[in-house]
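A single chain comes next, written as C-alpha cells; it is the form predicted on its own.
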Amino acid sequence: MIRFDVVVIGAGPAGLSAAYKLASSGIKVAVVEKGEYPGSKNVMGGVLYLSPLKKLISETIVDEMLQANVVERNVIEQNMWFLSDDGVIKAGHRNEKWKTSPNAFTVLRAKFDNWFAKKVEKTGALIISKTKVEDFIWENDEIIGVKTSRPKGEIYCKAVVIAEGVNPILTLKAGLRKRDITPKMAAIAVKEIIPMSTERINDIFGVGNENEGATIEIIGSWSKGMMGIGFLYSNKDSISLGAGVLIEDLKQNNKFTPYELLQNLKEHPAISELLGENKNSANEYMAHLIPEGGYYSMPRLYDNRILVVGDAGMMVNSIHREGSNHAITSGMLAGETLVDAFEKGDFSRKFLKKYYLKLRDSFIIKDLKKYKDLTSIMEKNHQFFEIYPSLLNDAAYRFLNVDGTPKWEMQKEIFEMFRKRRGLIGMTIDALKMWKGVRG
C-alpha cells in the first residue's frame, strides 16, 4: 500500500505551488500529473507575474529563473489594441521601473513548469508523470486516497489538493461541484508559437534587446462580434499569438472554428504586417480551455480532507489577464492551510474552511467579486467587441484625415456617426452597464 501525507492532482503552477509549500514544511507529497512531464499539457497566454513566486519561494527567485533560462522576456510594456476591419487604435503603457524591478515575464509553459517541478522535487515531493487520477478512495464518506491509471495505483493519503484545471472531472466526483460547467463558463483559446529572429522581435515590440519584451491584447473585428480577446507576446526567439472566444458564443454562432478566428487575427493588416514572412511558420499549435465564469462559477473550494486550487476553482481574472498569479497564490494558501492542519491533526471541513477565508481576504476573491457581473454583461452585449472598436477606428480616421474640412465639421460628423450606429440612448445604457460591471 502506497501512502503519502498529501496527493496533489495536477502539476501546473497551482498544484506545484501547493506541493512546494507542503514539501518544504516536511510533509510527504505526491504530485500526480497526466502529461508526459509537467508543462507538456499546459497552455496559457504566457505571462508569469512574479510577486506570488517571491512570496512562495524567495525574493531571489527572479535571478534564479534568469540564470536557469526558464523565462523569456521581462515585460516592460503592456498594450491594448482595438481593431476594425482596416484600422487599429493602440493604447499602452511602458515604464522604466519595470526594467530594474520586473513585474512579469513572458514564459513558455513546457519549459517553466518543468523547471518548477524539478524545484519542487528538490524540496522532497515526488512528481508522478504520465499518470491519471481516475477516482477517489472513500471511507465513511471521506476521501482517503486516489485511484490512478497505473496497475495497483491506489495512493492513500490524509488530504488531496485538486489542481486538475478547468475540466472538473474530479471536482464533480468529490461532490464539490453539483453540475458540469456550461459553455458560458469557459473560453476556448488557441495559440501558435511562431519562430522569429531576435532582431525582428525587438523591432516589432520596440524593445532594445532580447531580455526586454512587451504584450499586446487585441479585441475587435477578428472575433466577428463574439466575446473574445487575442494576444501577441514576445519571447526570446519566437512570438506567442493566440485568440480565445467564449464557448457559448462559438456554439450560438456556429460559423467559425477557433482556428478560423485565429486566422482572422493573423490576416488583419496590422497583424499580418507585423508577422511578415513568418506568418505561416508556426512550429507549435495548442488549444486549451480557460475559466471565464468568474465568481459565480466557482465550486465549493474545501471539504473534509480536500481543497481545490487554480483553474479548477475557476480562479482567473480574465478582465485583467491574470491567471498565473491566482494559481500560485491559491496553491500557496492551500499548502499553508494543510501545514496548519497537520500541526493540529485536523482535516475536517470546518478546519479547512481556513483556506477559503485566506482566499476571501486575498486579492483573488476580492477581485473576482469586483468583476462578478462583468463577464455576463460583456457576453450579452457584443457591441463592446464589434461596434465600439469599429467606431473608435472610424472616428480616429475621420479626425486625422486632413482634407480641408474644418475641425468643428469633423466633430459633428463623428458625433453623427456615433449617433447613427449606436444611438445616444444606447451609448448611455452601455456606459451604465460598463460602470455597473467594473465598479464591483
Second form
Amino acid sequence: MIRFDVVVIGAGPAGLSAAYKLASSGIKVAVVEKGEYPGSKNVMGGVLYLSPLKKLISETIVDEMLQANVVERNVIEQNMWFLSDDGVIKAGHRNEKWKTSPNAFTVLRAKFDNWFAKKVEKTGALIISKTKVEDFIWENDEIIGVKTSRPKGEIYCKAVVIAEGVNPILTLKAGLRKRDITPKMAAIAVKEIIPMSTERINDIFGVGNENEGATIEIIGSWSKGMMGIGFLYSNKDSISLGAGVLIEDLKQNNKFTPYELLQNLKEHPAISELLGENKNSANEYMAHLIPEGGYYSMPRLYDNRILVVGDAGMMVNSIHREGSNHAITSGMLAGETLVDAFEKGDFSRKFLKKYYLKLRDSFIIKDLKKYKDLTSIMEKNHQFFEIYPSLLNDAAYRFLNVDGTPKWEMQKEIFEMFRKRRGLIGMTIDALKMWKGVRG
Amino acid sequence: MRIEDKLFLNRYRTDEENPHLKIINMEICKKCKNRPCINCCPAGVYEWDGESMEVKFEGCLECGTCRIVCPYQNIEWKYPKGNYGILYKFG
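Moving from the form predicted on its own to the form predicted together with the partner chain:
Below is the entire complex, every chain and molecule, led by the chain shown above.
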C-alpha cells in the first residue's frame, strides 16, 4: 500500500505551490500529473506575476529564474488596444522601475512549469508524471486517498489538494461542486506561438535587449461583438498571439470558430503589419479555458481532508488578466493550512476552513468579490466590445484628420456620432454600469 | 492556415484504442438544433455528416469547451489516460 501525507492532483502553479510549502515543512507529498512531464498540458496567455513566487520561495527566486533561463521577457510596458475595423486606439504604460524591480515575466508554460516542478522536487516532494487521477478512495464519507490510472495505483493519504485546473472533473466527484460549470462561466482562448527574430521583437517594442518586453491586450472589432480579449505578448524569439471569448457568446453567435476569431485579430491591419512576414508561420497552436464566472462560480473550497486551489477554484481575475498569482497564492495558503493541520492532527472541515479565511483576508477573494458582477454586466452589454471601440476610433479619426473643418464643428459631429450610435441615455447607463461593476 | 495545418504543428501521443471523447446518444445529436460543439471546438474535432457526428478526437486540445457547450450533456468527456493526448512543446 502506497501512503503519503498529502496527494496533490495536478502539477500546475497552484498544485506545485501547495506541494512546495508542504514538502519544505517536512510533509510527505506526492504530486500526480497526467502529462508526460509537468507543463506538457499547461497553457496560459503568458504573464507570470512575481510577488507570489517571492513570498512562497524567496526574494532571490527572480534571479534564479533568469539564470535558469526559464522565463521569456520582463514586462516593462503594458498596453491596451481598442480596435475598429480599420483603426486602433492605443493606451499603455511603461516604467523604468520595472527594469530594476520586475513585476511580471512572460513565460512559456512547458518550460516554466517543468523547472518549477524540479524546484519542488528538491524540497522532497515526489512528482508522479504520466499518471491520471481517476477517482477518490472513500471511507465513511471521507476521502482517504486517490485511485490513479496506474496498475495498483491507489495512493492513501491524510489530505488531498485538488489542483486539476478549470474543468471540475474531480471537484464534482468530491462533491465540492453540485453542478458543472456553464458556458457563462468560462472563456475559450486559443493561442499561437509565432516565431520572430529577437532583433525584430526588440525593434517593435522599443526595448534594448532580449530580456525586456511588453504586453498588449486587445478589445474590439475582431471579436464580432462577443465578449472577448485578445493578447499579444513578446517572448525572447517568438510572439504569443491569442484570442479568448466567452463560451456563451460563441454558442449564441454560432457562426465563428475560435480560430476564425484569432484569424480576424491577425488580419487586422495593426496586428498584421506588426507580425509582418511571420504572420503565417507558427510553432504551436493551443487552446485552454479561462475561468470567467468569478465569485459566484466558485465551488466549496474545503471539506474534510480536502482543499481546492487555483483554476479549479475559479480563482481568476479576468478583468486584470490575473490568474497565475491567484494560483500560486491559493496553493501556498492551502499548503500553510495543511501544515497547521498536521501539527494539530486535525483534518476536519471545521479546521480546514482556515484556508478559506486566509483567502478571504487576501487579495484573492477581495478582488473576486469586487468584480463579482462585472462579467455578467459585460456579457449582457456587447456594446463594450463592439460599439465603443469603433466609436472611439471614428471620433479620434475625425478629430485628427485635418480637412479644413473648424474644430467646433468637428466636436459637434463627434457628439452627433455618439448620440446616433449609442444614444445619450444608453451612454449614461453604460457609464453607470461600468462604474458599478468596477467599483464592486 | 487551415485548422488541420495548425493541429499538425502540435505533438500528440494518441491512444487510438481508447477515444477519450464519445457521443453518448447519436439520436440526440440528430435532434440538436445548432450543434454548438461544431463551431465552439477550437480544434475542429466535431463534424456533422448529415446522419451522425464524426469525432476526430486525435486532434483534441483537451480544453473542455464541448463538454460545457453541449446543450444535452451528450458528450462523454474524459482526459486521455496519463502520458497520452496533447503534449505541448511551448504551452
